[in-house]
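For reference, the chain that follows is the form predicted on its own, supplied as structure tokens.
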Amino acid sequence: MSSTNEFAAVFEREEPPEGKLKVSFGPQHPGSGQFRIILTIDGDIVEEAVPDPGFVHRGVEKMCEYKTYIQNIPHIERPVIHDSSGVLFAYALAVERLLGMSEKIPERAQYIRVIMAELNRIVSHEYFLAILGIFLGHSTAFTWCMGDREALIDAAGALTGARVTFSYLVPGGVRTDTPPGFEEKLLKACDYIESRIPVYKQMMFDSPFMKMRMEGVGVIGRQEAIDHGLAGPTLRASGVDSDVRKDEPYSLYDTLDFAVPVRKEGDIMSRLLLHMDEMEQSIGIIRQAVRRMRPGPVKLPLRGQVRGAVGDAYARTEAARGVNSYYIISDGQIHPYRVRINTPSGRNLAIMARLLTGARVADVPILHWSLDYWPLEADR
């Protein structure tokens, strides 16, 4: 991202250089969320791109200081509603470390957490592909992906009682046990999504037009991805084999058999295909977790007001967009003294200005979206 001086210069410049045009991409846009990129263009070439985040700052970290550890759960998941469980996972782990209960979480609760995290990963990736359709002018991609993900949302609703933000992962385990018939409903939804992935690939990525738009466009090299600290599918699409579920296993992930998809091309096409590769792996993880679950408790009872031990705790997980972490400081009160959230979107924003500079204007929407940058998550 540009330095502060460069950023200020864009705003202070009353007129762009002669023969150039300055335009705003956003902040109101059908796909990007409330986020703006200030573009200086020469013809149809972007000569300068300055990301301008901050339009949806919600003060989530500050709010954590005034609410109890349990009250924080609903508002923490709001910045990334389509990855509710993925966002809450690391928070629950960090609070459990403060409470000294990390090794006591019931096995069934851990499997259900994995199921919900992977279910939300697929739901988030379906949303990603749907909005890609909007940016490509491909309305069928939007309607199919948004419609197909309803199968998983219905399954999650049967478990949690909500459709989007579940508030389901809690310190000590999960809020409730699975209802009768949930496993069958979930596996049926997974079978359906698995059957749709080849259709997506054929519809969106096998056509000559789509290949022309995305192959070899917006290339991020392996070392460049590492140097910019990128995360999630954006990082792995540039050939970096890094996933917290494998690198620092948590919640029984080390007992499950799955691969970390990696692609080496580093272009738009590889970043999009990687999302579908991950959906296939998530379906496999869910099936294993369902098969291995045994009857038992789903959470540790927390009596009275939860008070973290004086000290701090850190936890990170692999959310749908990449590494999501929480650093919590406790002074022994019923609410945290400080909560610091590090999101994958904040990391992936680092390369946006470089990637857009020199690109064609028509490629800006799909380049921007291919980075897995979600403004609400980054601004939090």
The other form holds:
Amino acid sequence: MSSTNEFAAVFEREEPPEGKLKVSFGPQHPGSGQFRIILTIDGDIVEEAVPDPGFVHRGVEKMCEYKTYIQNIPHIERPVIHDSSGVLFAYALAVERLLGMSEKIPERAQYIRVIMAELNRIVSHEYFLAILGIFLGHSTAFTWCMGDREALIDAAGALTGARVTFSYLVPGGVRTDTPPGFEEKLLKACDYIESRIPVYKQMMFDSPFMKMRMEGVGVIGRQEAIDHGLAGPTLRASGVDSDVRKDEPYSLYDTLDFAVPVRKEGDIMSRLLLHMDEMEQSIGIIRQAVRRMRPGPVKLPLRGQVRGAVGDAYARTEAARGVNSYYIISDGQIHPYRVRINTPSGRNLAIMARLLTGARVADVPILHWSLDYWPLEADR
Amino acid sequence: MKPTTFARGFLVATWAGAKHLLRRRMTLMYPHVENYPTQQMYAYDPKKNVAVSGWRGRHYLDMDKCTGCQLCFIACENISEAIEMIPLPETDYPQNKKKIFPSVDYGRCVFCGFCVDACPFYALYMTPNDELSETERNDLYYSPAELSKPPPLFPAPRVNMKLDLKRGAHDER
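Show the form predicted in complex with its partner chain, please, because up to now only the form predicted on its own has appeared in this conversation.
Following is the full complex, with the preceding chain placed first.
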């Protein structure tokens, strides 16, 4: 389905049957994000959909083999810039397991990591809501979500020194200690986002027009979601209670008190509401972490080049879009021998062809975006 | 959907938006006012092995401390290849026997700051100035002399984002 040859075969097939039309959705569509779907449509109904990813393949896995463990950091986060701490968390944990120092990470560093991961989850979910608003023709949602996202980016910028490409989580801890006044700024931003969530719900989910567009559209059943191997909010919106933070707790997540929101309907509306629920939970986690943080060191001293021991390491975290995992093999050099990256977006692509078949053309953008599929992350 | 539910939902959604007409807005007239999360310089403390929070913008090179050790160049080597060591034979700094200093090509730099983390002599910093747009690509190349100039003063007043739970986010003047 996803190979270029198959795409060519579909595209070069004879003319579509009488009365049908072949449409290439993307790759330059402002929302599809360098990704295209070849649709065969009959009137307003999609008869066949062939997703065609691979336009933004950068060879991240191969490039990792030529860079040192620290040089990989700015480069690994680039495909998923609005969830940069979420993806770096898994990488940092994998490198620490490889070096055998995962038990020695200072507690303060772990709390800051949790804060940054949850902050990035909220930022990424706000971005999700904003773009979905655009696809629904709801520009107000776009401007509000993008504007409110600035509150958290502002707090994170004071800590890390960048707006989205933080490069902040490194093997051994985090790069900087918190500047004075950071906690107040962060908590204020959390209060602000929390006060905005009911407003989003009023604006987007009470509106009868939005309900008509989203309720009962793109339903994924529970068993179907499991069979296709979906991940993250898409999976949880179909009634599967699966979250790496609870199932295999890493870092300090087993000491923090939070719930995993699950919804049963499996349609676009439930996926959206699930993002809101997760934002509320993340705000709770940030507040707990800020309250429990004590002064102390934030980084282990790593002298000279990081040189991995001979062996392999695997780490799995719950990034904003779902399960994100890194598998690193080292042969004792200053750079890894092999890095395998498994991203949630690649998994969610599996159901796209099924979901689009039989849908209306106007629903294609929202169905595509509601799956949490980010082409840059999936192609890597 | 019942007509009453429809009407109620429609009114709630419209009212949620209409309330914002009365709120103050966070709209900045950009070249005249600017918003930065922080105005600190990003620096690194090699003794404590930890960096100091600050905005990662244009670099600042302290030529009185740079020894020409090339560690910043090595750190940048596989990330963006922006740093290049160039010889300055006319200079006379006693600590820099090789007489080589880093130059940065901002057409390539990704502002990750790992060059600052690599410097063991407190010679390299990053300043909050990130307004580096030029009309010529060659102008983005900063020589050591340009990097060692102190960061420019900003003529525009700087504002912070103020978050008010009742009145919304707006700029603080």
